[in-house]
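Single chain ahead, written as structure tokens, the form predicted on its own.
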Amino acid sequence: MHNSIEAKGLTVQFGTVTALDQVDISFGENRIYGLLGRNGAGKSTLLNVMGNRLYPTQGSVSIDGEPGAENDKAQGKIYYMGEKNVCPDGTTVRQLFRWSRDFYPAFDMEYANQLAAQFGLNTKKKLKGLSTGYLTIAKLIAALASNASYVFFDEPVLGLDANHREMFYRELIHRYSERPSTIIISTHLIEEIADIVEQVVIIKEGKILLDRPAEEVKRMGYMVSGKASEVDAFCAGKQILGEDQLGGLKSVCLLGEPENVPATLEIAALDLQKLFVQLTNA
């Protein structure tokens, strides 16, 4: 498939540890993905392989139909915003923007400076002198202004306060609506991106556990609560993801849609974070 990043048979091993295990996944054009997984599940490893920062033990990556490895033309379509600062000591915010423009010709310097003003970021300051939050802001701005076809955000709100996180999410949606691109957000703050992502990808122990549209995922399950004996009777024969019990009361997470629920039981929607927790604990 063209206009997509495709990974086929990706396996990455670090000694005896298998970080990715025969992963097949495609990230299509102009879509916002939520890449979710517990610590060590393989999220960052997958992004690093697709961004040519890590070589797979087996498998391959193609970008818009071209080989992704050691291909400057293909990799020039990807902007990877990661947790680490890869710039030399002494680099200023302004230099970060200029270097980004050198690598990404469509980089919007005017937009970057506008965002810096909105976030209260001094572009004359050195990156190493910024707080964790403002260093994150500087990297976020560079990513948003890159106008790359594929933008990877790996833990994008590290160190940001609630106000700045809200500003970022709002600006991300605004930018996406004006200049659509493929955006992959890898984060542990699932509740914050639940209403942003269009496709949910969950990795568990190096394998793709789920790859479905967000609207479908929201309809995958529900929670039933009530008297333990009545809940058990209702859940008999159904697909149970997980359960909690306190005294004589019980809550069970189920796959599927609720049908013929007794009036004595309470039904609640299973949000993305709860579904993620139940699926990755199963």
The other form holds:
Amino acid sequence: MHNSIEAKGLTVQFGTVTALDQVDISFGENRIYGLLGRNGAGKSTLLNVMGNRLYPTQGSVSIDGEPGAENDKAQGKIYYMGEKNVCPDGTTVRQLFRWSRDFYPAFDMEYANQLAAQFGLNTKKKLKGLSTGYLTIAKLIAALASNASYVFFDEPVLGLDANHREMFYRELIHRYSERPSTIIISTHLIEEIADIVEQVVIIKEGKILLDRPAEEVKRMGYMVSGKASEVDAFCAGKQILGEDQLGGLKSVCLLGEPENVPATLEIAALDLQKLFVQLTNA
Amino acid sequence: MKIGKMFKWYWQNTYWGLIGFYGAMLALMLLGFTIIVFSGGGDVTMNGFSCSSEVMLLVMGIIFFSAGTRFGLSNGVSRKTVFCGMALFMLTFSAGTAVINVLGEWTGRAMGLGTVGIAEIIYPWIDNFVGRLGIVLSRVIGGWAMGLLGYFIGGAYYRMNKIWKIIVSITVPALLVFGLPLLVVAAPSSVTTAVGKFFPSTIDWLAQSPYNLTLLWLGGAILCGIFSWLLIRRAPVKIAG
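Cool, the form predicted on its own is there; where's the form predicted together with its partner chain?
Next comes the full complex, and the chain you just saw is listed first.
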């Protein structure tokens, strides 16, 4: 029994556009993944294929060793929280929770109602009548309470204010520590999830560019800061990922391991967003 | 398979419509009855039961394709379960409405209303149980076929892109309104004669027994079911906006 989602040779073509190109990837048990990529890189397409919402042109997906496509049992282990509402127009929040319970027997209704109260979400309201932020909250709650083995969050904080985003991340970690599951977060807000994810997957033009533990990714480089002239002197000849300057102070992200750093300069761990920008810009 | 869960979901999305529909029918019956009472025994006829529920099933089918596909696939349900759940629900729903319609028509007659179903107009000579059962069966399968036809139409529109939607929306009605009459006028006499013979003979065959009508509906239901399955078997989740 392999407790993972394995994608092999996944290719998805939309006309002449190749959204996924021979993707081989595995999402292991009880880990939090950050699925990162620029717009149109293929993040949502990959999640959609793994969740059986889209048929691949080529390749296959297996869930815990079983074929994933058109398999009710295997797909019942996945909860997909997408950007758009998939319920009929008249659906209320309460109904969304009830239906989630029908299709995901481990759904925790008490926890869902508790979260709704915490977020200030009126469960009697229709989904169509909710603001973008509250619609997102309703879907987030259903996903968190689903207790599915694999939970996909595709742009999970769309329209949420800073307070609600904080609440969500806190709740996600809390829930994960109580009931571990495999969580895949696809987002553009890299800085916000940098401290949450255990594994970073970067996708570019339909191909997996990087798939490594977050700690390892952070050790791929480092940030050095100090007086601009001293930083420039130290960085000469090194592989620079990005730089910021404020007055006479400068900070630069570099690839590799810090060696012979002058005592006047400060060293810090690499910024995931800077690494992402650098890797996906090239 | 989660056929039962999908069945329940379809039902939860339908029962308010069903209550509204039969509420309206009941209101019409009461209105007719009131007219009879106050006019001292006038002649009030209503035959809405005969085909209104079939139209309702057609509309339900059109809506179900997109709604069921989006919801089902997003909640861990496979396409074949979404499809089988729908087909089973449509059949059950059609059977339920057929029974309610028969009861409604009996009640209407007891209230002094002229509630004659289409099948009773086609088969006025039927007065035994087997014949009446055939009429009810033809209504059940007829409603099912209409539901599956609606599902096919809904599926075809769901799978088409915007350009094809516009083309089909314009050309199909245009062909039916202008193309068919032109074809009849322009067709060689041998063809019109053959068609002219085919239709009356088919209608004669249908008029022989409600079981013949049931067979025709069943053929239509199977055909619409096959085409609908071809549309859903690779359908993606498409959400407007």
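Numbering follows the first chain given and starts at 1. Here, rigid core means the biggest group of C-alpha atoms that superpose within 1.5 Å across both forms. This structure is a prediction, so every number in the text was calculated from the model and none was measured.
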Subject >> After fitting the core, Val61 CA displacement of 2 Å or more between the two forms >> reply: no
